[in-house]
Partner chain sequence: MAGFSHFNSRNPMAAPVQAVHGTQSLSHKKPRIRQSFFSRTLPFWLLLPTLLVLAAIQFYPGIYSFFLSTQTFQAGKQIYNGTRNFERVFNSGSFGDSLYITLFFLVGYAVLTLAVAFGVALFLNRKLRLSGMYLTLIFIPWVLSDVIVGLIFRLFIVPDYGLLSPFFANPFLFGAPNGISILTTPQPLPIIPGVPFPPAPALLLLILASAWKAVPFTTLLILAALQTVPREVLESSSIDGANGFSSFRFITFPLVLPTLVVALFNLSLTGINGVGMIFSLTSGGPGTATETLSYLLYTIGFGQLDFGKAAALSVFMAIINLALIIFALRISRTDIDRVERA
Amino acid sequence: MEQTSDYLPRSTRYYHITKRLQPWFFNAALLLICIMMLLPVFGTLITSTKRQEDVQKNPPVLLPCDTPQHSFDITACRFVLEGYNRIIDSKPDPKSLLGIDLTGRMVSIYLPNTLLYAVAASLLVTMLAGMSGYAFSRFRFRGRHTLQVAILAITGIPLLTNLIALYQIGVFLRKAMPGYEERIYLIIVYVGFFLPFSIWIVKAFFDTIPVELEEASFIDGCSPVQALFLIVAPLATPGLASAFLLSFVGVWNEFIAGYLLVSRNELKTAMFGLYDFIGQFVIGYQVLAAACIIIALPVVILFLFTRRVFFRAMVEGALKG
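Let me see this chain alone, in the form predicted alone.
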């Protein structure tokens, strides 16, 4: 006779109840963590759509939907794009493609500079990390482990520690070389800072690719270089993509090196532009919030389109063999 749940022992019923409730508690905890992490982003987004008088209101209100009679009235909401208009500073221009010209320094100078630095540095980091990671993963040479430990130790040195020496080198190059380009120097600094950690990421991913695949390609007539580019590189694309994304986000969010190593304001990054807005609009928090949203938006869009590749690299790179 089949035993019903009413006659199960107490320990067994407790186990079944715990097993059913455990996913709910786990999901509730994750949901709570996500909400806590998104609250600052939501607050910044709401602030960027407020008017100046709503931002300065005391006591402050989360949503600009209050009236003298009611604390919240959805028909009285006053969402505006004043902050974004001051950031973009669009002006009519019949010669432009869309009929308007974006003259704001954030969108015309700082963001294009940051995009140039992030893309160039990330591509170089990905290429160099791919070659170095492949060499560490496939070849056994003298001093291999010592070199790996040294690279790992370099990742523990913060960029701020080397900034004084890097600044002095930049000043020397600016005086000694008439054609010195600050942008190239800054990209090299970014590559040197993000390369060591990327080498370890890519090496861990190369370790998951069986060597037998390359050996089989040698039998079919492939050279080692052909096996690398035709067999190994396509399989290592998620690992290389994760190194590119991490380097891109790191360069995009970096401030102090772009501030000290570049002397001309027209070559500085978006983080400097954000700092510049803090100086220009001391109480214009809606402008500052709008600038934060505009700076964060490209990175968010990038991760939305590449999240599958990134998470696949994180999972597969953690497994060896």
Second form
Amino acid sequence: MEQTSDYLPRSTRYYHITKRLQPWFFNAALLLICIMMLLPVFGTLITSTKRQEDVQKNPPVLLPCDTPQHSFDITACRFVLEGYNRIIDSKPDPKSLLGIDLTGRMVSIYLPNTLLYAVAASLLVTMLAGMSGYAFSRFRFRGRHTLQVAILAITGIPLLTNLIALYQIGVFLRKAMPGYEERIYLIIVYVGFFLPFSIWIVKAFFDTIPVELEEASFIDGCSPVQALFLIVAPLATPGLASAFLLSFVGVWNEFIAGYLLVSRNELKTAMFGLYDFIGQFVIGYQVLAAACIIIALPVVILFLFTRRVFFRAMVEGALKG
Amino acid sequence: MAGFSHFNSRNPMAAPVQAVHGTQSLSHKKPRIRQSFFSRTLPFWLLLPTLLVLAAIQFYPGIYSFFLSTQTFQAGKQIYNGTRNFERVFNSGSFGDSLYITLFFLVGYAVLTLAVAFGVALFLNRKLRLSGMYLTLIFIPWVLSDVIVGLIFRLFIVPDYGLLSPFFANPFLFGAPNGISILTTPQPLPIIPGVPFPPAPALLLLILASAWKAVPFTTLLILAALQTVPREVLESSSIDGANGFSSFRFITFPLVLPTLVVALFNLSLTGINGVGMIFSLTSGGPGTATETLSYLLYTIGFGQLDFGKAAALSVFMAIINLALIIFALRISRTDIDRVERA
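Let's compare: the form predicted alone is above, so bring in the form predicted together with the partner chain.
Below is the whole assembly, all chains and molecules, this chain first.
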């Protein structure tokens, strides 16, 4: 093209140049957008690796690399894991499995609680959404449309407006029921709130699986229940997985129900632990930043590995439901 | 729930089931094939756990909040007091202020998010080799919790030590005496008396933080819509002499518009009900400058422990939510009947 370009009319040459530069332009622009979007995250990462003295500098410094002589000296950078250490607070313990004992409340109490609630609630959501999604997708019965619309409408009801009533019910149950378990109540509340959206996603996935497969299994003597568990569920794994993952992230990041519906501090969630830190002014900002990173890291990694499932489910769920 | 029939005759699945039992078709005049009670009512059993959970966690608390909103709590006893709670909510000055703050927040949040997301989606729609990576990176804020996003933004503007504090301590921009942090700067004097127009800087920061979290999801929605715009139509329009702007204006935009409306409703719902970010970013302050309706509900219910009044406010908010979602269902193409027919 370089040889012929002299003979090309001016506008065509211009066209060729722009055609070649365009991808570079868009790549650069998108890279800039990504950096802008991730700027707060980078800032938090940097803050979390500062020392207490560097966090409390006025005027603040971006990187902890200043010396009395120079404002920036790469050899003088002081990146430490002090903030993380104060969250994890590990102490040597010969009796435990790894030789150390994690004594920080965040990692020993709040994060395991959150993990328990998230796994239990999302497993239940996936199971129930699978069953009702199958019913909506494959059966025709009276009231089916009404039920579907009702469940869709429930999606829009937030946790917040039911919270006063749920709180009062919790208080009542605690008094009235001898074997009342706050954790089970909280998990059921989470299931109730993440179920409607999941049903919708799972039903959409079931609709894409051809019924012929089930027909074949019926001829071979399967019952509908067997067909659901042996034929349809394995094929709908992506849909079920997306319901699981969306609920998992939802429960992991939920704050207000975990804060209000559980009365004992040792049963509360990581978000409560974080909120609790904000109130403690003795704690440095680098500790807060490190706590944010530690809590967010599991779901961010989970998301990075399963992003395709997330994207598909979100587009399906939002545009159809 | 007595009316469950088994597989419908319109469903192609029905035929083989009958073939096994040796009947030809399932018209209503012919005797029904005998199935056990369990398999005849199978959809009911499949739906039963879901219905129980939804009844216990969604339906009953909804009714119960309505009941609570007519009660007053005195000395540990509940007394019926009709619509007194509603009157107390609507007549209180904090409700009006909060409603205005919520509306301002919603408008700012929706406009900022939609504008940024639309721009990013247009860039991503170029189908570059690295588009997937860019989308993934942009999506990271979506995975973060409200509380964490609030805290991240708060760490930037803490008095004296935050990275952006020098900017917000600027007396020309954010008022002289109390301009240490954006979170303590009070609302400026209104331009028109009585209309609280220039909002407190903290509210603007709240809008920024919320939009930051909401941009990824909105971008994904708009991108999905942009990818359904047929290429042939765009090409033929450019052959017919349309420039980039007019083919965007007359082809792309109208095709994406329904998705924008869906995204708008999505944003309104999350914006009205979001409370975690206010907790960690501003705690409703300075004063009540960032106290949206959802945060007001929290303070009335769990700060003042006035459950009757809080229940009244939550009934009001639930009605707004329901109205929004029903409206969204009606106008968007999510209408179930149309999905079914398609």
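Throughout, rigid core stands for the largest set of C-alpha atoms superposing within 1.5 Å between the two forms. Please read these numbers as outputs of a predicted model, since none were measured by experiment. Positions refer to the first chain, counted from 1.
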{"item": "Rigid-core frame, C-alpha of Leu32, shift of 2 angstroms or more between the two forms", "value": "yes"}
{"item": "Inter-form CA displacement between the two forms at Phe303 - rigid core frame, Å", "value": "2.4"}
